[in-house]
Every structure is written in C-alpha cells, then in structure tokens.
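The chain below stands alone and is given as structure tokens, in the form predicted alone.
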Amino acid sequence: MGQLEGRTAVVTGGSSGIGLATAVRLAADGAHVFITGRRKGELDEAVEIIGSATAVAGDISNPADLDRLYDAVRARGKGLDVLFANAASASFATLEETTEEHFDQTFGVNVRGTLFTVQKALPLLNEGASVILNSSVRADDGVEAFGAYSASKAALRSYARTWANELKGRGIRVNVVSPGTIDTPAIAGVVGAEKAEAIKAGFAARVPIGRMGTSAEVAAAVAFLASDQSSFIVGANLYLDGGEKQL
C-alpha cells in the first residue's frame, strides 16, 4: 500500500510540468487525484499518464471554475485530504514595463486564485489534511523584470503562516514548495523556445549542484508534505533549488 492509499487529492495547473509530475506521483501513493486546468485536451491526455485521476477543466482565477472543481470533489463523498495550490501564471515586466493588465493577470491568478482555491476547499477538507502551497526562490530575490511574478510568489509564503495558524485547530497542516530553477515546458513559455535553451544552460551555471531540478524532484518533496511522514512540519518552506539560496 502507499503512503497516500485511500486519500484523496487536488492538484491545480495539473496537466503538465510540476502539476502532472505531482498528481502522477500522488497517484503512485495511492490517492485518487482531482486535476484541473485551462486546457481540456491536455488534461485528458494527463489522466491517461496518471491512471487514477479525474479531470475538471477551468481558471483557479474564476471561483465559478473552482466550484465546478469542488463539486466534482464533494460528490466523489470522501473529503479532500491533499491540495497542492500549484496552477501560476508567470511573465516579464520590468517597473517601467507594468501595465494594469499584467499587474491583475499575475496577482489574479498567483495570489488571488490560490486564495479562493485553499478558501473554497475548506468544507471539503478532511481532518489531518494537507495543504502545500507552490511558491518560488524567486521570491528571495531581484530578478529583473520579474518584480509581480516574484512578489506574487512572496505573497503565498506569508499566506501559508497565517493559514498554518487559522487551520492548526482542525489538524491541517499548511506548508511551501519553493523550487528554483526546475526544467519545466513553462521556461519556454516564457522567454520564447528559441531562447530557452541558453536561458536554461544560464539557470543551470547559477545552481551549487551545476544542473536544473527535475519536475519529479519537486513531486517528491510534495508526496512527503502530503504524508504523515511530515506530521510535525508546520508552516515550513521547503527548498527545492539545489543550494542556490541556501550556499
């Protein structure tokens, strides 16, 4: 049996990268996964990689979207045991550069979405729960252009202490993944694929260890906050950077 037999789970932004990398993990472990994101084909194709996963397609920054997620929890009768707030939206901006446009995209999705995500399962949560927010090392730092991303990501840390506090009286515990420079399809989104190759051997040359993480080293970090192997783990923020802010 896993770690995680019987539970169940709901990972947002679940169709690729650090999300499908997670619920596959998750699935491993035993836990039935709820995924979600915007595009319906992707998250089709990922329930066929994670086996035992049900799909809702929506925007966490559309709480009509989240209900339609939850409902789809609620009705499958037993709780929510693990919600990894994953689902982000990332784009450069320098001061000069932000518009209202970019500012409300970023925060709409990063911190306003992850808010009423974690609200609006709070009905659905089981005793003993888990919930691991994603934040970022970027929040640790002055990337240029990255100044509504990375304070977006600063945002989730400060949230998770406050919701480790309000939620420790139900037994659920609140925590964050901060990865750093992870190779994820995401990079390319960003910068462009003509780009990303030298951005990426960039990221890499800044990393201790000489290399980027892995999706899976990420899931695997979330499997364990997920269990109760972490049971005394409290409103901490995990590190996932290969030493970067931490040497």
Ligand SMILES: NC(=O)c1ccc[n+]([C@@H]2O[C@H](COP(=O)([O-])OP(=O)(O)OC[C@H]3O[C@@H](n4cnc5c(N)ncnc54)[C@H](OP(=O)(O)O)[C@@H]3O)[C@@H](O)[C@H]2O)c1
Given for the second form:
Amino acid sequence: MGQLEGRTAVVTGGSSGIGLATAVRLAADGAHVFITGRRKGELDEAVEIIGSATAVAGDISNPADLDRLYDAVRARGKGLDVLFANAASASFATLEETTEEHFDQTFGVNVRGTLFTVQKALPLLNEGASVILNSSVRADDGVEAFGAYSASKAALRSYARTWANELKGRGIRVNVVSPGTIDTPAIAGVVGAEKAEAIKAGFAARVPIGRMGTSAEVAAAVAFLASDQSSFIVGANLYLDGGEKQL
Ligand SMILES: NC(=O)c1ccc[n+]([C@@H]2O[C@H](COP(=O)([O-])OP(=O)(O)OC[C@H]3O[C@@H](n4cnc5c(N)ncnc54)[C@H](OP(=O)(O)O)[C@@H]3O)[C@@H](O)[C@H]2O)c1
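Moving on from the form predicted alone, please list the structure of the form predicted together with the named molecule.
Let us now look at the entire complex, which starts with that chain.
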C-alpha cells in the first residue's frame, strides 16, 4: 500500500515541470490528485500521464477559479489531505525596468495567488493534512533582474512560518521546499528557447554536485513532506539544490 493511499491532493501548476512530476509521484503513492493550470490542453494531457487525477482549469490569481477548483474537491466528499501550492510566475526586470504591471503580475500570482490557494482550502483540509509551498533558492540571493520573483518567494517562506503556527491546532503541517535550478520547461520560458541550453550549462556548473536537479527529485521531497513520514517537520524549509546554498 502506498504512503498516501486514499488521500486527496491538490497540485497547482500540475500540468508541467515540478508540478506534473509531483502529481505523478503523489498518485503513484496512492493519492487522487486534482491539478490546476491555465491551459486546458496541457492539463488534459497531464491527467493521461498521472492516472488518478482530475483537472480543473484556472488561474490561481483569480479567486473565482480557485473556488471552482475547491468546489470540485468538495464534490468528491473526502476533504483534502495534501496541498502543493506550486504555480508561479517568473520573468526578468531590473529595479529600473520594473513596471507596476510586472510587479502586480509577479506578486499577484506568487504571493496573492498562493495566499488564496491556501486560504480557500482551509474548510476542506482534514486533520493531519500537509500544506507545502514551493519557494526557491532565489529567495536567498540577489540574481540580477529577478527581484520581484525572489522577493515573492521570500514572502512564501515567511507566510509558511505564520500559517504553520495558525494551523497547528488542527493538526495541519505547513512546510516549504526551496528548489535550486531544476530542469523544467520554465527555463526556456524565462530566457527563450534559443538560449536555454547554454543557460542550463551555466546553472549546472554553479551547483556543487555538477548538475541541475530533476522534477522527480523535487517530487520525492514533496511526497515525503506530504506523508506521515515527516510528521515532526513543521514550518521548515527543505532545500533541494544539490548543495547550491549549503556548501
Ligand atoms: N525550475 C526551476 O529551476 C525552479 C527553481 C526553484 C523554484 N521553482 C518553482 O517551481 C514551481 C514550478 O516551476 P516549473 O519550473 O515546474 O515551471 P513550469 O514547468 O513552467 O510549470 C509551471 C506550471 O504552473 C502553471 N501556472 C503558471 N502560472 C499559473 C497561474 N497563474 N495559475 C495557475 N497555474 C499556473 C503552468 O500551467 P499554465 O501555464 O497552463 O497555467 C504549469 O502547469 C514554481 O513555483 C517555480 O517558481 C522552479
């Protein structure tokens, strides 16, 4: 029997990269996984890959879309045991280049969207549930032109401490994962497909173990935090970075 047998999970951004790999892993461990993302075609393809999954198309920065997601979870009648708040927006702008639109887009998805992703799940979360927020090692450094993204990820690390404290009385644990550079479609999305391979080689060279991480490696850590194996881990930040911020 899998470590998440009979559990219900939500993965935002479950149609690509880290979210898709995590949804696959949670389903392999026995959970039924609800996934959300804006592109319906990608979601439908992901459901085929994941198996025990339900897709609800939506944008996490739109509260009405989150209501539809959780209406679908509620209709299943088993509450919610695992929430991986993973969807995010990433794009470059230096301090000088930053516009109100760029700031609002980044914080609207990553901070406001994640807050309401978790807040709207509260009535459904079962005793013993696990909430995992996807931050980033960028919360700990100052990569040029990544200020809004990095600050938004630092906000999630902070929120997790407060939310873990507020929810501990219900037996709900909140933790954070901070991936380093992980090989996903997002990299080409941020830097452009033509530059992606050179940029990835540069990333790999900066990781102490000499390579980028895989989505499956992040998924394994999220599955651990989602399971009862991590029952004494509360408000923590688990780095998944090949040593990038550790050595
Ligand atoms: N890759 C890395 O090196 C790395 C490192 C550290 C942290 N992270 C974090 O890991 C998470 C996943 O990144 P990834 O690399 O796996 O990216 P990805 O492959 O581009 O996947 C992003 C997923 O999020 C969905 N999404 C994006 N904006 C959304 C929105 N507003 N509402 C709902 N869904 C949305 C996308 O679907 P749609 O586009 O169809 O909406 C897609 O399913 C992000 O939080 C990212 O910051 C990544």
